[in-house]
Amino acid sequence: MTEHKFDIYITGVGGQGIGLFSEALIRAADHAGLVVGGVDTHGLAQRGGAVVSHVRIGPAYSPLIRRGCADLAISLESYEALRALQEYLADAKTLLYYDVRWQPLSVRLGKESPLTDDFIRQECLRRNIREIRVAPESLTDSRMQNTVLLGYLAKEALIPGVKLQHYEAALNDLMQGSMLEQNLALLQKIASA
């Protein structure tokens, strides 16, 4: 049991597996012996809208993280990474995101400019935020992008007290058969690279 507080804001687009990803994080923290809780908000996820999870480690009176107070923001999509950065991540903390883009309708209609590679980087520099941009891996199944990010969490020790074996135990809880074997192999490959 810990008294240390650590808030993680997770976001992506409907269909990317944010619910499973946050469940894996919660179980990994639990396997590490930490007090942890979380809540998902789905909104218009079924129509390509944002899906958000709040995961709080340590004492918390609310399941939701206050805006501008997250210690770590994780995103499976670049536009949602920018939103997490601007709305929830505290200054001098860490942004981890998978650099794929699902263009919003306003960009597709030409009403807004597309997000550039440099825009997130400059915002992170301005606010002294550590940016970890994960370039797309050649995966046999795009749903394994979640496991790639779990591997970076383990490799970079981004969640205090949670180690590779805790992420492995979480995947063992949630998967079985060849799906488990493939995800464990990918997790270990990324974490040890």
Contents of the next structure:
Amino acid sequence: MTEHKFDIYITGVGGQGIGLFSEALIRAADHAGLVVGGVDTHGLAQRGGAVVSHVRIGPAYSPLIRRGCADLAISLESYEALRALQEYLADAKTLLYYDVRWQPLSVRLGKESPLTDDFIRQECLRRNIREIRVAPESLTDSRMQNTVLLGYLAKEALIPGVKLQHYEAALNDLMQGSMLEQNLALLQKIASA
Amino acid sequence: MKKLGEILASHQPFSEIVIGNAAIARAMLEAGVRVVTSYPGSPTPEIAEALNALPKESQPPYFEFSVNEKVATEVAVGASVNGHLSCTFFKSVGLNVAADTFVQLGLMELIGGMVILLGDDPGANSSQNEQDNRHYARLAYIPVFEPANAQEAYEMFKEAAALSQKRRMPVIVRLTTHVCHAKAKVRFQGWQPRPLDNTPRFDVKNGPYIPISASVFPLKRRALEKLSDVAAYADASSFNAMTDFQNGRRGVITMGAPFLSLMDALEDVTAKPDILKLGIIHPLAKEKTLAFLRQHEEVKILEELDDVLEREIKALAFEHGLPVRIIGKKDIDDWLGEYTPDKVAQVLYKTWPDLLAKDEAKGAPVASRAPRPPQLCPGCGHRSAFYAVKQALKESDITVADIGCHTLGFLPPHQMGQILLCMGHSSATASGLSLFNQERRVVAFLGDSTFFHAGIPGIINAVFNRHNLLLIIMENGTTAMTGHQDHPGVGKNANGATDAIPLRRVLDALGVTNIREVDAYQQSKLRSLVEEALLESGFKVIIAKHPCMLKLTKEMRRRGQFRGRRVTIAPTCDQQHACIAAFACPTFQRTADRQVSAHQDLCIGDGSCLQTCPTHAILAPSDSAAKGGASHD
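Coords for the form predicted in complex with the partner chain, given the form predicted on its own:
Below: every chain and molecule of the assembly, starting with the one above.
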């Protein structure tokens, strides 16, 4: 059993493939020999609601992380990155997010203003949080945005003990054929950039 | 790539990362379950997915999605009284539908055994309430196992099946949302398939199976005797276990997922209370509980939802004249929501303020902005229908929602559907709303899977009793909300092709004479059909049809046929925002200076939005290049 707990809070919007992403993280941690578990809390989120996944490494009991206690927050979408930051990430930890924006209903209806580029950065500065913003790039399939984030996790060694080979092994568990090849190539490209 | 079905069917012992629902499917194989029935409902449909993934040579149980939970229960009972170990599973509120059958089960000699898997939903993550189904177990004299995680779900299911077979009684395994979906590495035992025995063993000598008047009492006596035997079994079971922190002063009695939350909440506490974790939660293991009560000065009953255990334990302590102080729920908040680690910390703080630091108990709740409720998908026919129907209605008209994706129409900006009870209620509730009501017209909505599930009696009643309402059936050809399971109108079941039962033909046969049909994308036609229908008296039906576009695009992606098409916004857009504010497809994004764009990752190019733009500035994918439309993202 690993000595230290490491809690990862993952957010996105229903339809972004967060389930597969967190499964890849859990499997990568397992391949690295860590004790790991977690849970997706999707509710009705298949219909474009907020989706959350908790991943807990080390000696934890509940699959659910406590508010304000995550060591790492990862978001596949910017509004949800802000939510993860405000609700679950502990001070002085790390936020990794892919900067695509799927505006929530209240923003589309004009009841709240759109997120500005600066907002998350200021919040991170204020709370001494390391912000890793991944700018969108052109991908053949938008679901590969998740693999870009896995690449950053490997490149920046954001999860203690989990290395590129473990993420590769996780993708091998979950995919096959050309989908696997494309994702592995992307993962390796980002991780070694 | 790891194939879940092949892994779950392995004959050798193995460990694998799975969710609780998948662990259950393996337990079914090992237990020798022959028949499994269900109606789809979160948090349980992944059990069906795991069962369907099992290879044929592993001799997986016969599985069906039945028409509703009551029927599913009855099919499982029939199999069990014929000698086959059976199982039925569904979500929390599904038990309400099954209740008429379910309450009889304790009276029956279920010779093959039968396990009822309930997916309760504390926190109402995907249900219309958070009802505590332990009440039903008490009502029907049926034992309940409650696992805390995937490992226990696997082990307890097998134990429950064995108990059920041995005592020829129904046994419940109560799962909750975050036990069903929690992922962990589970250690599975080895297993060899047994030879199948198809002998039909139904025999009235095992009964009586007709509970009428005097025969009810010996059956009830037998049910109570069985339950009393299970109480003794519970006392001996290692599933009811104490975690001993050598604390003679304080103890906690708890169960299931709240036990895990408790362990996390106590992480930094030095004087941890002792914990009695119950795995068999009904009937109560009295001796173990009494021993625990005697060992402590104060015992907190930590239970999610209602005070079922608290009342029983207080009664037990009273009966035995014990001096222990039993602390149950302190206020109404303790009755609400899921017992997450944060919630348990709050509950503990109220119980023993000295135990946790106050900050520790609070967690760090920050209200964040811009909530993101679930919504209808891009291209959803329901959106198109709501958009059109709303235009045909007056502000004062009353709209009645039903269960399904279309329930989401209650959200802004459509706000179609103002009252919701349960599956299939809409026609009948709308009938009641129409009584003595000349001024406000009543419109009910109903999905197609729900039509077959529980919608038909309300329709028959509306014909039979000549009610005055308009029912709009939103037909998308699937059970969409729970993950696209087939329903009787589709022509496929969980096992392959079957005869479709077309909804329209059912309506005709029921004597509904006023029926209109339209594709939900034909907004102006739908609007005029609604206007027309509302001028007529009596019971009217409009079928607004469009296939579920999420299902369609998913299948296209799987086959590699999905082309990323999307609409674009022409420079002629004068920012009236009908597409955003009235039609509200999530594809449409707005900038701070009110410009509109179609989102690259969201738009599927269906074009159901085109009709909504007063200036025709939304360009269909094929028009975009020709008219020089630009995207703003």
